[in-house]
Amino acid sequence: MTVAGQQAVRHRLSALPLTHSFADLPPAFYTRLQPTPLRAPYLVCASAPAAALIGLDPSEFDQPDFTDIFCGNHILPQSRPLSAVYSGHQFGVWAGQLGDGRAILLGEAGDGTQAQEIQLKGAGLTPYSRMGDGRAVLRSSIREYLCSEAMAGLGIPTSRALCVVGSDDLVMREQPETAAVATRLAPSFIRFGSFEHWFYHERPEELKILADYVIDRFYPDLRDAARPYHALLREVTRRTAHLMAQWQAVGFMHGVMNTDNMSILGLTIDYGPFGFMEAFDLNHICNHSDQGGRYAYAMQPQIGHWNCFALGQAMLPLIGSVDEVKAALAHYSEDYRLKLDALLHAKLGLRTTQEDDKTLIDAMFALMQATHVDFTLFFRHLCNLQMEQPTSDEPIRDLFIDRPAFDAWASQYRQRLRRENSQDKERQRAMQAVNPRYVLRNYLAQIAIEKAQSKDFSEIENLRKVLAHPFDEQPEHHHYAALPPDWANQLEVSCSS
């Protein structure tokens, strides 16, 4: 069934069909096992967009059973949770075997590689939760739920978020905090350390299942290749790549980039410390646990590429050579950078490409670099520059202190587009629909927390709605698109979010 035929589909949750193709792999992959009541639990917030990829009609956000089933407090029938055994590695180290600490599959709806598994995360202890105690917060959960559905407006490869479900039970991070299960949508949560989970426990047969349900299931064109493992990496290899990409082009930093957060689909999983760049700079670290600047904005796409090797490393028993393995890797680099300077392109409005053209880009990260402009600011008003007219400067010229740097700039951007013949109202019209007038920023996310924290969830939506459609005026909402407020530099996310 098409994305378009599951959304005319709307199902009573009662009625929801449920299968779960991931049960039916050995027991070795997962614990069956029941999440853990939530005590009075509650609807915080729902996604009538997320719920039409299963099929499930939104009137059914208002029933009771919607927030039992949504936070584990009962099951549905045809339901058969369990948790998922990975490993991975963490910060750059081995840290063996992980798995889902507080993560439980229902099972999946919806037909084919369309369909969708269903995950509660925060619904109890798991055989993985190791000093964990399987719960999340509600803070967490609501940043996770907004900037799931934020990516998805932008166009970027992600889990999705249905609701979040809290209670007035207190778990203890940084502070006591109130209990949420948030529950995600994903055609497969699996991730580069579940193929090293096997690799480093020498068990080659469970390696090759593995390899085998994720070509069947997610990449069947690939089955009659010639070398399918060697196949598998390659794709891998380049949505990983083209996903680092996307990332760095709308300022998007993930935060905890360990190779258990990474996805065998090429999706954005496990938000945590994420975060958008504001004042731009390359070495900006998102992630207040991250003192190392492992993760840092710089450093993703050489993570990535890591990352990849690391997803090479575990595949090597089935691809069987180092050589073979060297060869699907190859290419991230390419593949990388080509999909990069299209979407920085496509960004200036540049329609061709040209010699000189990484000349210009270059200088003018080198500007926002020596200026720390707010990146999202910086490319939204770029869209409205004229060439004969240097008046439509001002609201892109007033974020720069070093004013006559950017006149500098400018001057060479004008003269690039004369050159393909751009004209204005065209270029416009095509910068507006790459480069977003809205993301998550920390601030934003942070006032609707506050205000559910106090039970007016009413920001959470409001925020979903302006950030489904990012890239339009919306000038109702162009509060929400504003420079940070000062005391918005006091905030911090860490591996705790």
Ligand code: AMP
Contents of the next structure:
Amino acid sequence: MTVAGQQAVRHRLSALPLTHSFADLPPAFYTRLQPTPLRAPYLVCASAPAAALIGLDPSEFDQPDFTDIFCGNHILPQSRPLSAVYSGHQFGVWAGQLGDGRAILLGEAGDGTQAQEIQLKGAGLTPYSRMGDGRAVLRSSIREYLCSEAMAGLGIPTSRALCVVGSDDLVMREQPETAAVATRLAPSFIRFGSFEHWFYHERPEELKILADYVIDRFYPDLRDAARPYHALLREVTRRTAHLMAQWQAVGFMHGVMNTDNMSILGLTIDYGPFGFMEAFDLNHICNHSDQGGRYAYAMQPQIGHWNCFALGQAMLPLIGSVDEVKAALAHYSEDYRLKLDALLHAKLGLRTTQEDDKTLIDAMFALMQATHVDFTLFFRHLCNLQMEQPTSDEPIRDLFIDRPAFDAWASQYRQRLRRENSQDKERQRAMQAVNPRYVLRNYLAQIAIEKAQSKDFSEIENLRKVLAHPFDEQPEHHHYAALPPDWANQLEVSCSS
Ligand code: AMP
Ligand code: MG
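Shown: the form predicted on its own; wanted: the form predicted together with the ligand:
Entire complex below, previous chain first.
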């Protein structure tokens, strides 16, 4: 093993060893099937850092079988393709059975807890496709690819994206678009909805098999807990609360936090109509299909909690008592608050916690809300503030139309910095390590998508590489940190993918 869980062993793709712990679950958990071939596929993009997670050498990207394997046209003999069943609550309403409507698992690559499921998304119809066509479009596949890799760069738990393979075949969305297959990696794609599935079908045996599998494989420390299922719910609740805090702290909005899109491992999964906050608005809704704003930015933490309740209810037959379920969920708000507080202190370069910090932080969000300042640029420019030099504030003041409003808050902030003897240089370094310069702004993704739609794929990799190191200055790439152009106001992202 090398750093960051990357596998030192490099495999040829054809000899990539796959294991099948999920496929070894009873047949009720999935349907075995073959991907539907994609006509005349071509490689759109592939991520070397993601390939390293499964011990795959990037030189394999150039082999013709790479494209064929990752669009489902060539099935590796060592794979056991299947689609998993799950259910879920969508927009707060029980939706019944859903399942992998267009995703096909090939198997798991890598060792032990580092093993990654390899999943083709958009590889054709499955028994769970319902009204869908089993396909994904190039646009949404590129967005998922870029955002997975960007979130990894930000240090936020996420599924990863190995590659996107395209075809000129058309699929119908609001308008005809070309089809694509995105290959995703994660230790597991089991969702809250996977547990809800067995609860609502009154199948306690399967519920137990699923919980035991999850504990055994992904939470081995809980095996010997006095009450393992209680401990599992407690731990998933904690991870979910922490994930929500991490999303809020970078301004990430998922867009569709249905329980079938919530990872049992606390990862960000199922990228659809996501967005990064630009002009700050607590009530911002990134998903055009979410008319009620259920998944607006400010709602995410409480929706995370709601989703944990849905999981808790599903785990009730395992845990045995409502009070125990409640106890496992009870720490969510505190877990969230403490994590967010720590992240915000780091974002503001505060080494200590002091009594009035909440006032300072509340005032900051009120300022951001009143002025709709750009989220990412605000925090990044704040890194350069000098404690005794208000004249150094020009770049950040320029973000505000109401400059006196910023000055008033900045003077409060400076006083607070003085109270802990903050040193400019040291604070700047610490703040730059947690406040990204680069995030996947919608317009940046859109430029890469439009170029890709005319067969120029270069911008996807340019962007991926910049976003892999979002905290580095990368002066040659400063244009990727720019405010969105006017045309970006017209961009809408919806559930259509
Ligand atoms: P999502 O909110 O995108 O995660 O999808 C919700 C459900 O719809 C999941 O069960 C997906 O597999 C399914 N789904 C979405 N789009 C399609 C499609 N084009 N074909 C088949 N199933 C789909
Ligand atoms: Mg989903």
